[in-house]
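The chain that follows stands alone, in the form predicted alone, written as C-alpha cells.
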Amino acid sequence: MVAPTETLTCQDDLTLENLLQTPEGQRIMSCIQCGMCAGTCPYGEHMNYPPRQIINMLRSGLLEEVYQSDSLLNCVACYACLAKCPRKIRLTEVLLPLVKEQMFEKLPEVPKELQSALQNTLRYGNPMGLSPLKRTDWIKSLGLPVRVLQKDPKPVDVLWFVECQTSYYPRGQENSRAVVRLMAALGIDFAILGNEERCAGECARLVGEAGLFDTLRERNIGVFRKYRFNRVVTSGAHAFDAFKYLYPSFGFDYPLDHTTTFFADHLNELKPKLARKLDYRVTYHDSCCLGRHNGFYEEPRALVNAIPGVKLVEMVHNRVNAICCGGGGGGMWLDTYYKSKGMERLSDRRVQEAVATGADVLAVSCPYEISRFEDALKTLGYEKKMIVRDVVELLAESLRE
C-alpha cells in the first residue's frame, strides 16, 4: 500500500501533454506492466483499456483510441490500483482524471443520471438539484444552537465543512445532528458556512469534469476567505480529499480533518461520555478515499470500540483489501448505466460479504455509503437483518442524555 506519508497534491498545471516532463509522469512511464492495476480493479473486467493498457497506449503514442472508448466511466476511483501498484504510480490521483477528462469531451452522450447531477452541481452546487437556500433546513428540528458564519461571522476555531448528502438527504441529516451532538458534548467552538457552502467538487473532477471542479473550488475558496478559522472538519469523505490533494494549489493551507478522524483525535474526552450501552454487532467498510487513500483505518475502529457493549467483527476483505461500495469517482450517478452494461452493483457485493459476518450494524465513514447500503440491503432481502450507520451516528446513540 502507499503511505499516508506519501501523498501527492495534484498540480493544477498537470495536463496529458506535461505529463512526461513531471516527476509522477516519469514514475508512470515506469511501469512494469505487471497487470496488478487490472487485477484488482472491482470493474476490471468490463474496461476496454485497464490502466496497464492506457500506459502502453501512453507509451504508443495512441491515447486517441482510448479516448473513443466510455469504458473509463466504470472506474469508481477506488484508488486499488494505486494501493496495489508496486512501482507506487499515482493511476487514481493523476493518470486516470486527465485521460477522462479527454474522454468526457468526446463522449457522444453522457449517462442521463450523471449528466442531471453534474448539471445540477453547477446550477445548485449540489448535485440534487436543491436550492443552496434549503441546505440548512435541517438544523430547524435539532433542538441545538448551530452558528451560521453568514449571519455570525466572528472568529471560530472549528470551521465545519457539512457537504451535500448531509445537508440534504433525510438521512444524510441524521449524521449532521449527530456531529452537532458530538461537537456539544466535547465544548467545541464550531460553525459552518450554511447557505453559502457548495459541493467541494472532488467526483467531478474524477469523472472528467474537470472544468466544473474548477468553478466549485474557486468559489468555496473565495467563501474560506471571507472568515476567520482555526481548522476544517468535513464529514464528507470525498470533501477531505478535495481539500487535501486538490485545493492547496488554489491557497487552500488550512489544518483539516474528516469527522471520524477528528474525533478520535478526542476520543479520551468523549469515552466517559459514552454511557449508553449499545448491544450491537457491528462490522465496518472502509471507505476507500479514509482507507486506501489516506491510511485512516484504526481510527474508526478506534471510536467503534468505545462504545459500550459493542463487539466489532471483520468482514473478509477489509482496510487495504475492502471492497468499494461503487460511488465514488462519479459511480454515486452511474447506477443505472452499470445495469444496462450487465454490471453488478459494487454495493450489492458488499453488503453480501456484510451479512455473512452476522453483523447487526453496517457502520461507515461516508456519507455516500448510507444511501448506497441502504439501497442494496432492500434490493437483496436483508433490510430486515441489518441497518447501516454512520460511526458518528453510533456514538452520538451512546452519549449520555
Contents of the next structure:
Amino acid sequence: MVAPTETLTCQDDLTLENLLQTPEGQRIMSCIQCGMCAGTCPYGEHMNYPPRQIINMLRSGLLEEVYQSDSLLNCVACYACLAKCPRKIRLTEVLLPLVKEQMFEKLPEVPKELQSALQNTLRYGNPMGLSPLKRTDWIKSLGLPVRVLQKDPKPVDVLWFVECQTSYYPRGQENSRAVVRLMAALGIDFAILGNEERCAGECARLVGEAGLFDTLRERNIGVFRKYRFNRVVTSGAHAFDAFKYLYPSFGFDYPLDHTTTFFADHLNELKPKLARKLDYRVTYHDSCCLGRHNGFYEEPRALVNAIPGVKLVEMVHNRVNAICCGGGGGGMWLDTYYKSKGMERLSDRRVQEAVATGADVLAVSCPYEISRFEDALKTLGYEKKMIVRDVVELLAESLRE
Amino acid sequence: MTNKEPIRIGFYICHCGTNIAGTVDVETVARYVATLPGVAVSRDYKYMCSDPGQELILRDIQEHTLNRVVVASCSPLLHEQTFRNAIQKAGLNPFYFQMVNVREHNSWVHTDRLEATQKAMALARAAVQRVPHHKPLEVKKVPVQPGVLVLGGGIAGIHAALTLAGGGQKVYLLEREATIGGHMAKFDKTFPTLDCAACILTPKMSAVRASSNITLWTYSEVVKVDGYVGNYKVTVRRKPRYVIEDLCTGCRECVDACVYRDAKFSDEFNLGLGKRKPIYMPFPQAVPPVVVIDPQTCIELKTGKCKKTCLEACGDRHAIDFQQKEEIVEITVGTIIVATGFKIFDARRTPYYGYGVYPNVYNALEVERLVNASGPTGGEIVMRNGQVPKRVAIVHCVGSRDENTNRWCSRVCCLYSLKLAHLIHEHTRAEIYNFYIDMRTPGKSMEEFYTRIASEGMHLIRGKVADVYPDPSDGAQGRLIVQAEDTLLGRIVKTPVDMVVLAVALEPQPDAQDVRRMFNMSCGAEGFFLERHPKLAPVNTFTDGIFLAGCCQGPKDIPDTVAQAGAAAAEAYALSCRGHIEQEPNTASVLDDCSGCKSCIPLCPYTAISFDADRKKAVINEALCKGCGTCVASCPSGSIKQNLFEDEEIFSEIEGVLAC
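Output the form predicted in complex with its partner chain next; the form predicted alone has already been displayed.
Let's see the whole complex now, leading with the same chain.
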C-alpha cells in the first residue's frame, strides 16, 4: 500500500519567492517531470498548465504565465498528485495553493457561485449564507440532549466540531443526528460549540483565499481557547485536515479525530450494539482528505464490515486510486463553471463506477459527498438504484433500538 | 627499550596539491609543530605519498636519527600502509608511526581557512603527544585454508565457481532452489544481442556439473558461519528432496507415473503461470538433472497413503527415498563469495497498476516465461483469458525511482522493456506502447540496441503511467486503459490495451538482512550488500575474505554481473594462492587481573572471546579479534588492553587535541 503522506504541517510564511530555498523547494527542484501528477489528476486533461508544467514554469522563472490561465480553478484538491508523486512533492499542500492565491488575485472574474460562497463564509461563517444563530437548529427535532458549551461551559471530554454541511443541510443534519445517537450509545461525554462555531476554512485556503482562511482560523481558535476539553472530533473531513495541517502553526494542539476514525477506535464497544441487520450491498467511496491525505483506508471499511448483514464491494478506483467527488478546493461551488467549460462532473464519473459494482448503498465519510452524489445519481437517473449514506448513518441505523 | 632513548619525532604535512593546502595553511602547521616537545623535524611537502615524499622521510630518519614519525595527510584507509612501509624500509618498526587525517576530516569539510588550520594544528598535536607511547608491534601471519564457498547458483555464482575451479581451487557451490541457473534461466533472450539466455547459460551449468573441483549442493542453505578470514567454518542445511541425487538419472518416468494424472500445482519456475506435479523437474535443463518431491503436495509425504506409482516407475534405480531427512554438514573454507541475487518488486505495492487485480496485468518476469519456448504456453503469448494481445503497454519504473517504493533506478528495466517490446511484437505483431520516464541505456552497444528497437516502430511515450483500469466501454472483455501524461506532447493519453507489462524493479532478497548478519556484512540504506569502497573495492566487503558478486550488491545486467563474479573469484583466488593473511596487530588481550566475570564474551561482535574454565579468565582469539575495542571499554576491572589503543596512548592523544 502507498504510505500516507508525512504529517507535516504547512508553514504559514512560505511564499513563491522563498519556496525554492526551503526543504519543500529542494523537493520541487528534484522533480523528474514524469507527468504522474498530470496523468493522475482527474481534470488533468482540462489544464493548460498541469502540476508538472507549473513546476517547470516555476523553475524556469515563468510562473507569471500560469497566473493568466484558469488551470488551477480546475484543481479540486484531491491529493492524487501528492499521494503518487515519486519525489513526494507536496503539491496539494504547498505549491498549488500558493499559485492559486496569485491566480485568484488576477482572475478577471471569480465564478459567481464560488464568489458568493466565499462572501457568505466571511459574513456568516458558513458558505450557505445562513444565520449563525441557526447553526444549532437541527438539535430541536432530535429528542436527545446535546450540550452546547456556550450555555454550559464546564469541561468536557470530547469537543465535537460539527461543521457547516452537517449543521445546515437537511441531509447533513441526518448525519449529525446519527453521530449523537452513536455518542449516546457509547456513553461519550461530548459537547458542541453551537452558534459560536464557524467554518474551519480549509476550502478557502485550498482555493487560494488565504486571507479568509486566516480570519476563520483566528476566530475558531479564539473560541476553542474559551473552553476546556480533552479532544476534538469533527464530522468534516475537510475540517479534520484544516485542524491537522493548517491550525497547529497557530496554536491548535488538541488530540484530533474524524467521526469515522473516532468510532473505529471505539469499534469493540460499538459492535455489540450493532444489532439490527442491514441487508445492504455497500460500496465505500474514499474521501480524499481521509484516504489519500491521511491514509485512513481501512477504518471506515472496518466500520461498514462491522454492521451485520452488510456486504462490502469495491469500486474499480478505490483507496489511493479513488476518484474525487469534485467538491474539494472550492470545487463544491464550481459545478456551473465546469459545466460552462464542457467538463464532466467528477461526482457523475464517480457514481457511474459505484453503480457498476451492483451495490445499492454508496457509503461516504465526508459531508460534501452526500449532496454531490445524491445529485449525481438523480441527474444520471440512478436514484432508484442507489442511495448515499454516511458511514455513521449506517452505523446508527444498525443500532439496537 | 626505545622508551629510554630520547624521543625524536619527524612530522610531515602533505599539501595534496590544493586538496589540503587550499584550505589549511600547511606551512604554518609545520612551523607550529616544530615547536612541540620531541619534534626533531617538521616539514610540509606537495605530495607525501609520492616516491620523493617517502624518500624524504627515509632520509630524515637516517640523518636526524628519528624514532617516531607522524604524517598529516589523507585517510589512513588510503596511505597508512604506504608510510608504514616507508619507515620500515629505514629500519624503524612500522608501528612507530601515526597518521593524521587533515583531508577528509578537515580540508574537505571546512571552508574557513583560519579555523581549518587551527584544527589541523590540534590534530597534529594530538598525534605528536600520542606517538611517543607507541610500542613496536609485529604483524602476524594466519594461514588461509584451501576451498571457497560460493553462495548462490545464479549466473554470478556459476561464473565465480567456474573461474575458481578452472584455477584448481576447490569450490562449494550452494543453491537454495532445486536447480542452479537463478533468474537468468527464466529469461527468454538477453539484451542487447538478443541471443537466447538458455543457449549461453546452460553450457556453464553443465560445466559446473562436470567440474571435479566443484561440489554442488542445491536445495541447501547456510545456517551458521563461524571463524575468520582464511578459516571459515560454515554449517549447511541440506533440505530433503526425497530423491537420491546420485541414483536419479533424470529420466522423469516417475513424473509420468505420478498418481496425479494432470499437473495441478502452481509451478514456481514459471511463476505460477503453469502447473507441475508433486514430483517434478524444475525445468528441462535443470542442474543437477534430478527430480524433486514437494512435501506440501505429495500424497505419500502428507498422508503416507499413496499407491507410490513413482516408486514403481523408478524400479531398480531406487532413487526415490521418502524417508530422506535433512542433513546438517559443516565445511571449512578460506574465503566466501556471496552471490545471493535479487528479488523482483511485488507490483501489488503500486495498487494503481492493477497487478493481482486484473488478470491481463503481468510483471516482466512472467512475460519472459510466456515468450519462452519452454514456458507454460510453449512460447505463444497467450494471456490468462486465452487471447493473444493485439495492443500491449509496457510500464517502466514500477517500484524504481519512486520515494514511495524504491528510490534507486534498477538499471536493467529500460533495456529489458525494449527487449520485451521486440519479442512481444515478433511473436504477436501487436502494437507496443512503452511508457517511460527517461530512457536509460548506458553501456556498450546499448544505445545502438535502443535505436534498433525504436526504429522497429514501437510507440515510445514519455510519461509515468498514473493509472490502469478496465475500459468502461468494453463490457468486461478484459481490455484495460493505461492513463498517463505524454509529457512531450503535453497531453493526457488514455491508451486502450489488451495486456499490460510492468517493468518491475530489482530489490534485495527478503532475507538479505539475515544473510548480512550471518556473514557479518553491511547493507546500504536500500538493503543491498555494501561493498567496501564504491570505486576501489567493489567486490570486497568490510569482512576480510568475504566477497560480493552480482545483484545482491545492487541491480546490474548480465555482463556486469559476470565481470563482478570474475573479480570476486580473482580476489578469493589471490588470498588462497598467497596462503596466508597478515593481520593488523591492533588486537586486544586479557591481563592477568581478569576477574572472570564473562561480561565481555557476549559483547564481542566477532565471537573472539571465550572463557578458560581452568584459569577462570577470558581469552581472546587474536585471529578473530578485529580490534573494535568493545571489550576494552566494557571490562569492569579494566583488565583488557588493546594494541595501538592503550590507555596512555589515548589519554595523551585527548590531552593533545584539547590543549591550546
